[in-house]
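Form predicted on its own, single chain, as structure tokens, below.
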Amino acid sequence: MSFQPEQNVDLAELTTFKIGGQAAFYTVVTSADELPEIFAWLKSNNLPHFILSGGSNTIFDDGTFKGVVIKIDIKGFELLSEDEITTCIRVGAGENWDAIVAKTIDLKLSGIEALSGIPGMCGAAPIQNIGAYGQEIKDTTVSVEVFDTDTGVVTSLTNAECEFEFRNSTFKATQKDRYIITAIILKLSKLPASIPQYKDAISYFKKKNIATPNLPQIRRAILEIRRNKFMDPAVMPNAGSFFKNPIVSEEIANKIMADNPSIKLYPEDTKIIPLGGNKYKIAAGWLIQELGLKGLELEKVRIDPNHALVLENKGGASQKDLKELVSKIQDSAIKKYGIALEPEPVIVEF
């Protein structure tokens, strides 16, 4: 057997909250064909194993991982398939997830020009079903071809064995540690794009003064917005949005909504949005605003003092003092609201 993992290896580093202590093994994995030879020298030491695609979504241990953590960089791009509306894409799941938005806006597909600027690699969009102004992976996504760890072979799942929800998936439920994606099959419009019914995307164009705006234009709008909202993680080491919008019952929206009588429902607003069943989505980042903690900061980590969903690592944090923060956030939104709030990000434990 000729695998021959590295040792010792500092995790911080790979990711962009920039926490962490070490992998004692770790490798990159450039083809689903190197999988079987890996999992099988897994299985022979009796070792565990940890997937990281590009980090952005991930806040290591403190300590030491005893196992393998095997980074997925496994790349291509092609066109499957097409017809007079749409085109069918293979995407490798080591891809940057917004170098390809930008290579399928150049090509005139629409349908994730929304999710422009999400940081991460498009191995790691289905885990998370990620989402973006009216956007989800959900909505373009054929199918998932997967390394199935329990029969050792490729396979591939279809959108309904995806299980999608609203930031989850079966890669993170019923079917976690299982599949390693190794490429995406997405589905997408020639048909022009319309502006993100969300108010910050819509009060952009207006102020533009642009009706129809193509989808180059739609990007442009999508990453400026973004870029005023996040800290970039090189500047300021940070996952992005750190707590899922919480979905509610009608009798917590309508206190809140009582509590709050100047609230305006979707689309006009988009801190409530109504979704049918007596099931509301709140903002998040609404939330903890109105709790009076943007910007709270405690010795090596923050909130973000413009953007109350993104949590940062002022230098040198861990994961214990993210913990604490995280603590804090939730326990108030809890007696405040009587909501749980769900982090986004995988927080690993070893």
Ligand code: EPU
The other form holds:
Amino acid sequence: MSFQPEQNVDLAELTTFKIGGQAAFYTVVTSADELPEIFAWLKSNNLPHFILSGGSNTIFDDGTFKGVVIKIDIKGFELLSEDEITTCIRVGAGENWDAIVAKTIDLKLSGIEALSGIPGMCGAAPIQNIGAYGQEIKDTTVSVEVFDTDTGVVTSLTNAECEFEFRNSTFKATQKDRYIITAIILKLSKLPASIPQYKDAISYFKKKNIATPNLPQIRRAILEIRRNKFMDPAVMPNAGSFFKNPIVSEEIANKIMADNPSIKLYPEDTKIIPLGGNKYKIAAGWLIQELGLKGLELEKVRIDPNHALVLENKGGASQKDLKELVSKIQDSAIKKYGIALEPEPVIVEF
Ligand code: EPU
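Pass me the form predicted in complex with this ligand as well; I've looked at the form predicted on its own already.
Below is the whole assembly, all chains and molecules, this chain first.
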């Protein structure tokens, strides 16, 4: 067998949070064809694997992973088919997400423009059903090509089989760790795009007096809104939104509203969104601010002073340091409102 992974590789630099110890073995995969041999090697050596994509949603353990970290770097961009109003594209899992968004906009295709500026690679996008400014990848996904580690073959999952939910999919839930995404197939629209129906975007175009922006204008708007809001991981390492926006009961929502009588419900404001069925989605960033924790600093980690949903590594932080901050936030949310805040990035324990 010719598979020869690298040995004793530092993991922190492979992620945007810059946290983590080492991998005993590490390899970069550039084609799905390499996977069967790697999995045969893993099996014969009885070792575990961990799939790494862009590293923008991964927080590694401080110790040593005894198996193989497999970085997916499978490239490729193809136009598969088109009709009068749609075009289907196939994109390799290792293509940079935002570069592909830019490319689809150059091709005058809409459907993922509001997802401009999201860090990471295309293969990771369906795992947590990335979403922003009213679009989610589930809305344009036709199918996802995968290597099935159970059977050792490359196959494909339909949109329904992906079981997409808010920041969730079968890849994180019922079939966690079974599939390795090798490519995604998206169906995009040739019809004119419209302003994302989201407060920040609506006020951006109102200010500029643009009623029917084109795709490049929408992309520019989203990139500008994100730049002003989210800390650049190159400046201070982070993983974007750290907690999922929790869905709570009417009873909890009423308590939050009683404590904050000036808050208006969505669409007038985006802090508390009624979902129907006596359920409410709460903006976790605002909740953390309301708990008085925005800007809280520990020695090596902090809550961003401008957007409380973003936790940051001030330099040299360990996963242990971060977990201490996470626990403080979670304890506070439980104590005041009985809300269990769930981290959105993958916190890997070896
Ligand atoms: N807010 C505060 N204080 C804060 C942070 C937020 O009051 O410190 C308020 C905002 O003013 C707003 C509300 O909370 O009224 C919601 O905040 P924001 O508009 O920034 O959106 P979000 O709920 O924090 C979500 C996604 C982001 C996505 C944006 C835009 C989640 C967990 N986060 O953030 O996705 O970009 O909406 O659509 O769903 C990601 O998943 O990593 C991510 C960045």
